[in-house]
Each structure stands twice: as structure tokens, then as C-alpha cells.
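The chain that follows stands alone, in the form predicted on its own, written as C-alpha cells.
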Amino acid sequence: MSKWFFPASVACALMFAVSPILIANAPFESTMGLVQKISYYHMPSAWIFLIAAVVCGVASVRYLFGGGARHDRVAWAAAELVVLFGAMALVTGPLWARKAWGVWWQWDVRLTASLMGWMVAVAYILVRKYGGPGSDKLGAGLALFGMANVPFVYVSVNYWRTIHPKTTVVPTLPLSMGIPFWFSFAAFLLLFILLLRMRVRLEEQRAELDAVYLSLE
């Protein structure tokens, strides 16, 4: 594992150890109270979903058209933790949604997208593990599907009605509630890493090993 991974790693722990504190001190929503303070988690873990999407497009893209296997490797752990953070943020939302709106789900846009872009990542992971040969061009563009989703779920509120507040909204946070909220951000774009970094590595010892079997054959 790389050097920079253990010291990496303390500090991302230290960072959801301090978040929560930042969080208790930062002030309530005027609207919304106690209950507006899962978005200094749901919007974060949101915001990696669609990142982690996006990565794991951008792989399969230089997969298909490179043949390396390392992109391949990214992809699949890209896939693996869109279903992970995408289910933070599925889980979140619809806490946060019913005691500030009085819903668990509506089918709007943003959540249908949403929800479709998690789905594509389970059918890629599926279909890499069940697939068989082909399957990981298959998954590739499964993968394409998934990025292609991912501007249209961060722009449709600003084109359709939606319990979702439009993306002017965070630019805007007063110095209060920015700084959670940020803080938040990079705590979870550093666990991003650090997973992707670790499956990824995983997958190059798996590869190893397989490797090895085969020159023992």
C-alpha cells in the first residue's frame, strides 16, 4: 500500500470524529430545526455517489478504448462504492424528507434519477460478477449509462418542481453552516479515496495470485 495511505487514513478517522462535533454547534435551519442537520451527511454522501459515478464512467471509458486492466479495476471499484455512498445518500434523504416534508419518497425527477443511477451500479456489479466472458464490456457501458445520469440528476432541480432545493442553495450557506457542511465534504471525498484506493489494490493482488495459479499449471 502506498505511504501516504496509513497517515491518510488517521486523518479522515479524525475528521468523522470532529464532524459531528462542528455539527452540534452549527445553528438550526430556521424552517426545517434539528432535523436539517442529516444533510451535513446526506448531501456530502449525495455528492460522492455522483462523483464515484463519474469515476467509474471515465475508467470504462479508457477501458474500452485503452484495453488496460488497471481502468477495469478502477470501474469496478468505482461501481462498488456508487451502491455504497448511493445507499447513504437513499437512506439520508428519505429520513431528512419526512420530518422536514412530511414524505418519505416522491417520485420527482432528482430522486427517480437517482435512484435509476444506484440500480445501474447494482446491475454492474452483477453483471461483472454473473456475466461471464464479455461481461466486462457489458459492464462498461452500463458504466457510460451511469456517468451519462449524473448531470442530469444535479441540474433537474433546477428544471422541475422538486422537494429538493435548487444547487444555489450551498454556495449560499452562511460561514456557519458552510464550514460543517465543507468539512463534511472533504471527510467523505477522503474516505472515497482511501476505499477506492484499498479495492482497487485488492483487485491487483487478486490478479497476482491468479497469476500465479496459472504459471503453476
Contents of the next structure:
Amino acid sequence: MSKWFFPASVACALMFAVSPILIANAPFESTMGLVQKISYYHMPSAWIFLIAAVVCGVASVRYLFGGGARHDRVAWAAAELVVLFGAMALVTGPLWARKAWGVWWQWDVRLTASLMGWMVAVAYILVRKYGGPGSDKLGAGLALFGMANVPFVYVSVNYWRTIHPKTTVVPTLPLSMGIPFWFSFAAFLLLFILLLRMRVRLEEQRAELDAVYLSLE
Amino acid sequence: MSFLRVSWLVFRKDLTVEVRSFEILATSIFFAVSAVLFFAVAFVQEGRALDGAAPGILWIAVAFAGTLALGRTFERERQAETLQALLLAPADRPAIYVGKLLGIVTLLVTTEVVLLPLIAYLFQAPLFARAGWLAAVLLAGTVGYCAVGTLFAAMLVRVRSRDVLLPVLLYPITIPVIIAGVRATSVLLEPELDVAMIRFWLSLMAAYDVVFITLALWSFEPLMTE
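Go ahead and give the structure of the form predicted in complex with the partner chain, now that the form predicted on its own is out.
Below, the chain from earlier opens the complete complex, with every other chain and molecule after it.
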């Protein structure tokens, strides 16, 4: 592992330990009260979910257009993280929605597109695991569609009538709410980078092991 | 040869092969009709259909029949080992894709033409009251669905468990198109026509169609290269 990995992991653990304190001390939102605090974890996990989908898509494009196996490994690692962070966003969202909208789920454009993006990542993993030879390109093609969905998720709330809060919420946060929000986002981003690095390294070692086996035969 | 000419030739070839046997069309229509009959048995009780069931059943039948047709079209090419020849031809790969896409859209639209009166009759749904709008909705949805399906069915030809994987790949990506199709069709069945809502769902489907076709045209070449 690289030298920065261990200190960064410690920093990430500390940040996740501190973030609940910051969130608890943030002021209550005027209309929603306590339940709004879910958004300090919901929004960062949703953003990382989208970032991971973009990482997966970009790596897949580079792999498809002549890039090496390195890009493919990044794509696979990122797809698993799309599932992980997407699950966080898709669980925390309904918890908030139950209080704010009175329903767990609403088939509006952003929610539907997010669910679709998450399912594409699950399909990606299924294809890679069970597809056999040739599934690497198949997965790359799938990841492309997953990435195309990302801007859709992001802008959907501004273009179509929906009850999901708009993208203008974050830039207009008051400082007292902005600090805990950006702090949690930094923690989630760091966690994402660490997990991605770890997962890619695992694949690299697998590939090396395969190469060793092949050279022994 | 120009792009359109290649697409036209591939489309005509598929159509000719299909007209000689009617294999895909007959099996897809039979499958879709039996699916609709199953739904009718389940959801129509004492002559009254469940509210709002018709649009969902229409689109489910289209999606299932589509999966079947997509798989068969490329399976046929694989068995005859003609896909290799098609890809070796000195023609633009995207043009071959467009030709295949046109063929599958034609097949599915024909299936829909058979399904519509059946669903309208069994579920007492006034599907033909706004036929123009319905045609636009069905076409937009079918094109979006087939745009993704053609790409993945073509890629899956070389993969071991292709029959299982086609729905796994296709359904998550096309969920938005199918949902928009179901919603738009239900709007058309309302007594009062809400043009704004129809426009909304149609624009959503059109947006997905454009994205899907662009991506497929762009990635068909590298994806089909060994």
C-alpha cells in the first residue's frame, strides 16, 4: 500500500467520528426540524454515488477506446462503490421523505433515475461475475449508459416538476449548516478514494497472481 | 456506400428473412398475446378491469416480447454465422446498428398493433380515442427500448449466458422509458386530456431516445470489435 493510505484512513475514521458532533450542533431547519439532519449524510452519499458512476463510466470509455486493463480495474472497483454509496443514498432518502413528504417513495424523475443508475451498477456486477469471457466489454458498455444517467439525475429536479429539493439548496446554505455539510462531504469523498484505491489494488494483486500462475504452467 | 444505404440494406435483409418464415414475429406476438391473456385472467374480475391496469400491461407485454425478439434476431445471425460476415463487410458499423434497430422497431410496432385492440377489448380501455398521441407515445418508447436492446443483444451474441443477461442489462437502463410510457398512456386514458402532462412524458422519452441512440452509435464500433 502507498505511504499515504494509512494516515488517510486514520483521518477518515476521525472525520466520521467528529461529523455527528458537528451535525448535532448545527441549527434546526425551520420547517422540517430534526429530520432535515439526515441530509448531512444523504447528500454526500448521493453525490459520491454520482461521482463513482462518472469514474466508472470514464474508466470504461478509456478501456473501450484502447486503454489498458488498469482502466477496467478502476471501472469495476467504482461500480461496486456505486452500489455501496447508492444504497446509502437510497436508504437515507426515504427515511427523510417519510417525514417530509409523508411517503417513503415517489416515482418522480430524480428518484427513478437514481434507482436506475443504482440498478445499472448492480447489473454491471452481475455481468462481470457471471458473464464469462467478453463480459469486460459488455460491462464497459453498460457503464457508459450508467454515466449518461448522472447529469440526468443532477439536473432533473430543475427541469421537471418534482418534490425533491432542488440543486440550489447547497450553495445557499447558511454557514452554520454549510460547515457540517461540507465536512461530511469531505469525509465521504475521502472514504470513497480510500475504498477505490483498496479495491483497485486487490484487482491488481489478483492479476499479478494470475500472471504468476500462467508463467508457472 | 453511404450510411443510409447500408442501414436500408441491412433493414431490408432482416425484413426479407423474417417475411420468409415469420419466425420472430409469430413467436413474439403469440408470447405477448398469452401474457396479456394471463393478465386479463388475473386482473379482470366479473367483467370489470382493475383501474389503470391497461397501460401497465400493454408496456409489460411490449417489453417482454421485445426481449424475446431481440434475442432471436441476433441468435439467428449467430447460428447462420452471418454476423461475422456482416461485421466484415466494408461498411460503417453504426450503419449496421441502425439497420438492425429499424428491423426490431418494425417487429415490435407490428406486435403492438396486434396487442392494442386486444387490450382495449379485454380491459375496456379507450386506447383508440386519442390514436395520434398514442402512436407518438408508443413509437418514442419502442425506439428508446430497442436502441439499448439492439446494442446489448448484439454484444451478447458472444457471451455464454446471453439469454439471462439480456434482461439484466436491458431492464435497468430502460426503466425510465417504460415508466414514461406507462404514465403517458394512462394520461391518454383519462376522460380529460392533459396536454401538458403528455408533453412532459413525451419530452422525457425523447430525451432518453436521443441519449440512448447517440451512445449506442458511438460505442457500437469498439464494443463489436474483438
